[in-house]
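The chain that follows stands alone, in the form predicted alone, written as structure tokens.
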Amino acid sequence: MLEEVALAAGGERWESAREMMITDDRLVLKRPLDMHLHLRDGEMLELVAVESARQFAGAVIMPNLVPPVTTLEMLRAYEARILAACGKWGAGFRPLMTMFFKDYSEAELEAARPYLFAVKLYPHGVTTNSESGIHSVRAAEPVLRRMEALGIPLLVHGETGGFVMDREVEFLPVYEWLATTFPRLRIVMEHITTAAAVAMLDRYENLHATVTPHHLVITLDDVAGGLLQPHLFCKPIAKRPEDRDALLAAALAAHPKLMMGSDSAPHPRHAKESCGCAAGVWSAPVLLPRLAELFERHGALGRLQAFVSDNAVRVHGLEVPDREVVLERKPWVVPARWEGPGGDPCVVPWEAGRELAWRVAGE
């Protein structure tokens, strides 16, 4: 069924096959982008940044550090630390920087605009390091008006504080209010997880979305249906099979308003394998190989270019390094962990111990 949906929609929505080179054992992606990425800071940044920079021409960097990125000075300093941590890959990787939503003045936004990709809105307390998030989206109207006038996109973690399985659906009326109240504001529903959110993409011209690769694969049953799998626990939490299938069908069909945003979010192993398990899946090392395997399995490998690059470039008018990333059909086993000097920090990746059919060439 998923293959049929993808093939039916793909010819009408996607014209990127000429951009992509595919043979039996080689796949070349042009300027792949991760439109939602957590890199953290300090030793964790030093450990994980290179895993994204070697696979992508650019990535949208989340601002929820401690303290969050809320000024131009903080943004520029964080960008410099990211590029330094990328090492030799930094020249071909563009961090697309964001600031944490607050009551910004017009002067603050104008000063930041040349260096700023977007502003990220977190409702209070809904995810990691969101304690300074806003309590009322409607009360933020003055800032949203300023962003709309300056052409600054709004990225939204769209969840309420309700029952965990219903939080995204409960937030959808807020997206409707945003889309109709600010028709010239480019709005991105971040890491959508439900069939209802997919359906909203076709209702409002200024509404777009990212989706994570792990939400294209797992359901809540994978997280907690047997023994708890802490390295699959994330927010928004994985949902029902029918939600997963709707997300996957849209991705395979290269829906023109849907972009790959990994929400790759590293936490130290001790913070994941604990009674207070931190929310986040660290998927950075396996993103493109895992997606190639998934799209190939559903007969949609030719649409991967649109999902991991072309849609985002078109939606946002992005200028990123004109870089090619080559995948080769060469099986490899995902390591059980990544470790910094002396074993600290230690991070467990998504699909640890699993054999993948594709790998980034040259590894």
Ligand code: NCD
Contents of the next structure:
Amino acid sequence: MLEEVALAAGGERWESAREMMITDDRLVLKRPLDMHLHLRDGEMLELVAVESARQFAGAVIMPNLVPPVTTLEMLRAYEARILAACGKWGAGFRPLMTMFFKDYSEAELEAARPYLFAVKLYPHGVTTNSESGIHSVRAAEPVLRRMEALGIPLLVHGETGGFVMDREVEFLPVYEWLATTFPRLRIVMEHITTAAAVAMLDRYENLHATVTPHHLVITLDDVAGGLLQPHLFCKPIAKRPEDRDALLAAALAAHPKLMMGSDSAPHPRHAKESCGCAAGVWSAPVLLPRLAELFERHGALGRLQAFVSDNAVRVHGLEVPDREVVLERKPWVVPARWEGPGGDPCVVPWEAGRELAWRVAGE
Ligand code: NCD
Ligand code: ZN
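Can I get the form predicted together with the named molecule as well, since the one above is the form predicted alone?
So here's everything in the complex, that chain up top.
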């Protein structure tokens, strides 16, 4: 299986190694993309948006606001608020907007299409703000047919309501049903966390996946094996070492159907460090430096370009600002928290307090 992944990624690997400029202390990435990002709204958006905009040429923006993004008007207004919050970085950052899955008519989808990157499907109640998620995927068939006909991709939070460690694997038959029932629908399994999901990528041509940097690094042990670590608690929950290893092998091999999607999901510190911890890891400030460190440690730095950009550009035929992001080898310690004016909101990043070897240049 791993050999297959390496072989499949071979052509891409050389291409991206040629395209990427790597020296001992500088690394230039072309139009890096975050294919799964939560930016929230209001003061939180103001605090966190710039962290993504300074590192990425674009990002797929999740629609699970309260209420969720379900109309073209909401989508356009949210996009404008995002760009305003990005400040000077907005010019080089393209929000790829999504709408929350519901029973959209053909006219609604058609009108939204020029501004819409994809529709995001959540099963009911499986994660933050998914109360209006669907109860039956089969009942969603008419909308999925319309999306297939219009060429609108489907992004899926693939978890059942079962035992927490089994939720993704239990959902895999639904992916199989989607992939075979809608053969021309481009489907993305979001934030995969299991070896079984990696294996599915090679079985269905129209099935793709995103994976988060933190799921390439942590297992359930890091979340709950010692003292409970609320800032590593997210949905889907981190799994077993063999799952993490399969995800990492596919990412390091630049599996051509796997894309970096951070699932960076900020929650206020009081909602994380509390009884009833909210699910979500806020990884945005450290993404590219942390990935450079990980890929370098495994001798795979030449494949980072494909993982953080080329695969997504090819899979989706994306047009995004042609921007270069430079990383330099200058160690820094990740701050303990980010705070808005007067200390509110306050968010704790992934890897808070840890020294990272690479940093985004120009800071
Ligand atoms: C996300 C959030 O907070 O919006 N949480 C998470 O644990 N990943 C929602 C999601 O993507 O599941
Ligand atoms: Zn998410």
